[in-house]
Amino acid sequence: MNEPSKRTIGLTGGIGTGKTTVSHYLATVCRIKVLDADTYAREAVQKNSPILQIIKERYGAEICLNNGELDRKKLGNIIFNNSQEKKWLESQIHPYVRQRFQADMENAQEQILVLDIPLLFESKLTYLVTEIWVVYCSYEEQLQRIMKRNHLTEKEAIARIKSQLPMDEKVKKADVILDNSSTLEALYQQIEQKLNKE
């Protein structure tokens, strides 16, 4: 499995805190291999997949678009307003994501790996990593970013924030906190600093 000689960074944060920006910088500028939970989760529910079939059985064919792909907005409206349904959906997707992580980690030759996992704590995947990085910004900034990026109302954005573990709890569990309240340059500096600490 995950041999201790390998530095494995678990990258997480709240929705809209800038985790994707950090992940992108690590992959493109620092040239570090990033394994992405969201990519695996999208694979899990791709058109004609067994998991998408189960989702359709639960919510009806109208949970899919005309082309047979999952209607993410419709599903989002269900799960972000109903914690039981969210739990059910995660119980379908998380095992697949976990398997994909383990397989790709076993095959990776790199000495440093980044696992980009938005729900690192919620999905209990901390055992896969040797250190935890949390990307942080203020609640107000987080709210504004989500509303702007996802074209959501304030109420919809708040529902998405509330569906995750509170930021202050994530920060408490972090080995490294990246503060994304200032400029991109400041954020990149923090990344370089934390990456190069031995």
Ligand code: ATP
The other form holds:
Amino acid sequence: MNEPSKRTIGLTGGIGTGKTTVSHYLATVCRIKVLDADTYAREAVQKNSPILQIIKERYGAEICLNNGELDRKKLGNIIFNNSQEKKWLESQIHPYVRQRFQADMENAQEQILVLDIPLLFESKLTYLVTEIWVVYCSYEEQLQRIMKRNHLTEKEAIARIKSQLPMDEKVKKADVILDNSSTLEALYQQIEQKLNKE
Ligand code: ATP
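Given the form predicted alone, state the structure of the form predicted in complex with the named molecule.
The next block holds the full complex; its first chain is the one shown before.
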């Protein structure tokens, strides 16, 4: 695919730093079209999908819940403690996600697009965007927020944080840094300012 021809913001950050909060604000208040990698990734492993079948062949039928849906927590515990397995899983899902982005981007009529991609760097998708926004917050805030939201122990939360590229590496690669270490109001103000910079 060629360079994107319109303003295409790649929204990323660490786990639990506030990407969803930012993309929700962009979509609902700023009325900007947001394409979401997590939605595509969930679609990739939906009930009866070919990729879910491959996952079952690798980890056994117990990787699914009784209703046939993927047991995401069980899979999370496998891959966040084993980088080889994480790599394998990503190699199954990423091509599907990339293809869905390209199709939806080609069909979009909007002048500005936001691509919400938690693993923008790790999955080498930066070529899809014209600018990179990284949502940042302090390590302590990040740990507390994901423990609370996902009901994780500190050990589980740390394993998830460690499985990603370190936060400071992401910040270094950013065109725009949104600091979400304080209030939501402060975050929204930064979004408005960065969005209207041109
Ligand atoms: P993930 O990578 O896990 O998808 P994320 O980067 O999308 O996470 P959010 O889901 O937006 O992060 O935020 C993580 C949690 O922290 C949520 O429960 C959210 O409500 C809360 N949160 C986000 N920003 C703030 C803030 N400024 N103050 C307090 N809580 C916040």
